[in-house]
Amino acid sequence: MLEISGITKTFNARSPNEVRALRGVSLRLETGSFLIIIGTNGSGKSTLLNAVAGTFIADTGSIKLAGKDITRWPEHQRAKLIGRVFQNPFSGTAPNMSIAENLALAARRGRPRGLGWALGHNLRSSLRDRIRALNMGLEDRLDNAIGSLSGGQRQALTLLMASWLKPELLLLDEHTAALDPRSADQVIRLTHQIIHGDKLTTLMVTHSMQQAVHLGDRIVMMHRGQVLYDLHGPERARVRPEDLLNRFEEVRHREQLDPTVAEILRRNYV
């Protein structure tokens, strides 16, 4: 279970460049829930994920995960409980290391280190089986540098690495935004397979209204560092992409946002 209570974060406080990125955000996510976060640029979506991951310490509020108060934990300590996939397919991996070596590191995340072979026969066999399930033909390329792969292949492996040890929480930060449509579809299918197969508690940020309505059991819309809408239960079950777009239109008219925002969202929808 994830409990976020009254989180605030201000960057460049008391300066002309002050940005109140999070303004008292509170969310409670039950174990096994899959929450989708949407919002315009600058709404606080990725900032919220960074606060949970420990990229920075929130100014006020608290964060509890799996019964532990992680509010003041540094990022490397939270990594024992949290898996994360970034927007950039080249983040989260060591490009000059092989596929097998990257996955071996993921398999030992948070465990004691010592002297010994990181890639024994049993682990290599397990890696090959897990990679074969991706249906990307990578199971016979374990010794290839991961940096030599396409963005879609690399992002699929990054997702596999982030979920390898079944973390208490999986964070997905627009993890298909930089991919071509075909690769994005492959990674989304894998995302659905892993999350539902392992019943992972997940927070996913996306700009795609199609992804928002076809994935997850709850949708939160953020604006100006706050939760504007929280759709769950029957309301979530009935929502369509055009319903979400209409809500963005309401915000745009109310706040007089740049009209290009709506056009960007419509392109993602189509």
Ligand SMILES: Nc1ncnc2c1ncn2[C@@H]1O[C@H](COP(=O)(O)OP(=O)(O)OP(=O)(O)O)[C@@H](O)[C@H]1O
Second form
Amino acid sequence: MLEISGITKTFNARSPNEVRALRGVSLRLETGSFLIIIGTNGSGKSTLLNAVAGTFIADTGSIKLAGKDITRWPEHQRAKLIGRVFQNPFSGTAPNMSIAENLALAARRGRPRGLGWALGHNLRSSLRDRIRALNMGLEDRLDNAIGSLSGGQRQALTLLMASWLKPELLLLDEHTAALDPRSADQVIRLTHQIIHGDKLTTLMVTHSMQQAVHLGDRIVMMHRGQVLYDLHGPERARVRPEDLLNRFEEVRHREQLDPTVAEILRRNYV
Amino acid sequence: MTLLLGATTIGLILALLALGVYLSFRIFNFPDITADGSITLGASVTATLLVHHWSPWLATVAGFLAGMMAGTTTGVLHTKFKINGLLSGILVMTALYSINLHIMSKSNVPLLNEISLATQIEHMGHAAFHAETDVNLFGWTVGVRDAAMLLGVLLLVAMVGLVLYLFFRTNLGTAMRATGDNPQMIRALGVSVDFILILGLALSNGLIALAGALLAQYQGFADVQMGIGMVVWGLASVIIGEALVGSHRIGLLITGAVMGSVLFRLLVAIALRWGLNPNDLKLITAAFVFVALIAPALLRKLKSAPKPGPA
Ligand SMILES: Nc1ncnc2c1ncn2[C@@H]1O[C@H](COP(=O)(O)OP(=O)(O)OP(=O)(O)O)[C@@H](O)[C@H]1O
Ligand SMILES: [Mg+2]
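Could the form predicted together with the named molecule be given as well, to go with the form predicted alone?
Complete assembly follows, chain above in first position.
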């Protein structure tokens, strides 16, 4: 279970460029649930995921995962519990190393790394099997540098790497946004397979209303560093992509009002 | 012939320097210039211990460990105290100058009658070749000492290269390579980038100090000035090595760095023979590295530049 309580994060505090990226976000995520986060650009979705992953330590608030208080853990320590796929396909893999080596690195996520061989015989054959299951023809290219693959292939591998050792929490930040539609579909199918197959607790950010409605069991909409809507249960079951778009329109409309009115509205609304 | 043998031997010894520089500059993309100080550190520690009648092997290992400590210091300055990488290296290198003087308690320690790896190899050479002074090697008459030294150093460097290659295939070694390749990714896989960087710089400077330790024994003295410009020297070797093997495979890159170092040393020896002023050596080395650094970008620009059309 993931429990985020009242976390805030301000970038460049007390400077002209001050950005209050998170203004008190609280979320409880049951084990095995799959939460989709949507929201306008700059609403703080990535910042929320980064706060959970430990890219930075939140200014205030606390984060608990799998019964442990990880609020002050450094990023590499949290990686024991968390698997992650970034928006940029270049972020999740080491380009000059081979496919097999990249996966071998992931096969020891959060575990001690000593002087044992990185690529034992067993590991090699088991990763060949799992890569074959991707149906991308990569199983014969295990020793090729990952940098030579397409963005879609890299994201598929990153997804495999993030979930190789079943994580307590999987973080996906618009992981198909940089891909062409065909590759995006392929990666989304794989995402669905892995999350359902392993019953992974997942936080996924997306700009695609289709993905939001068809994946996941709960939808959260963020705005200006806060949670604006939290759709679950029957409400979530009824929601259609158009409904979500309407909510975006609503927010946009409110933004266009006189700023003071908008502020009053926001205070009442949020 | 003796000249070429000597140049090759020194090239092989400095291949360890090239491997160290390869580790910091290429694997971590970290411009670590501690090297200028740590190569002298290795030399001064080993030479001083030899004067105190330590066993040559122990003295050499001690030189290696001293280099590791220097690298660790640079790494800690950079990661824990957030000092710019280049500056961290400069600080440690500067401090090492005084430390080296303290270790040797003068600016130069000659190894006259001390037993060193060099004298041991020479003994083995006499025993192996059954000769007192000269030996016939592939039709050339060469000094026993020169031939034995070359073979001994070749064996040693090959061993170090092999160990390094094997290390890079372990869990820790692959994590180290990945840290340089994509720190964001390796952090997300649970590796402390700070720790790995410190470890890598320790290893790099250990290798560089080892080069210093061997060089002191080969040439028969340690000198506080011997490290000046060594980073650039190592970098030149690495660049030549990369051009020679033209591959990303770690085994080939290691071999390339060794070959680059030897080739560079041979070129220098030949140039000096042809009357190059030794004082210009560092200037020319720096110019060479400068050209090698900007050449790839320049070539790309030339290729993509629009062809001048008819006026
Ligand atoms: N490291 C940083 N330094 C300064 N400001 C930042 C930093 N990271 C994010 N921000 C700011 O925080 C706000 C929230 O950014 P965030 O990336 O979380 O938005 P997002 O919801 O992910 O948007 P998008 O949909 O465009 O990805 C933005 O105004 C952004 O400029
Ligand atoms: Mg974002």
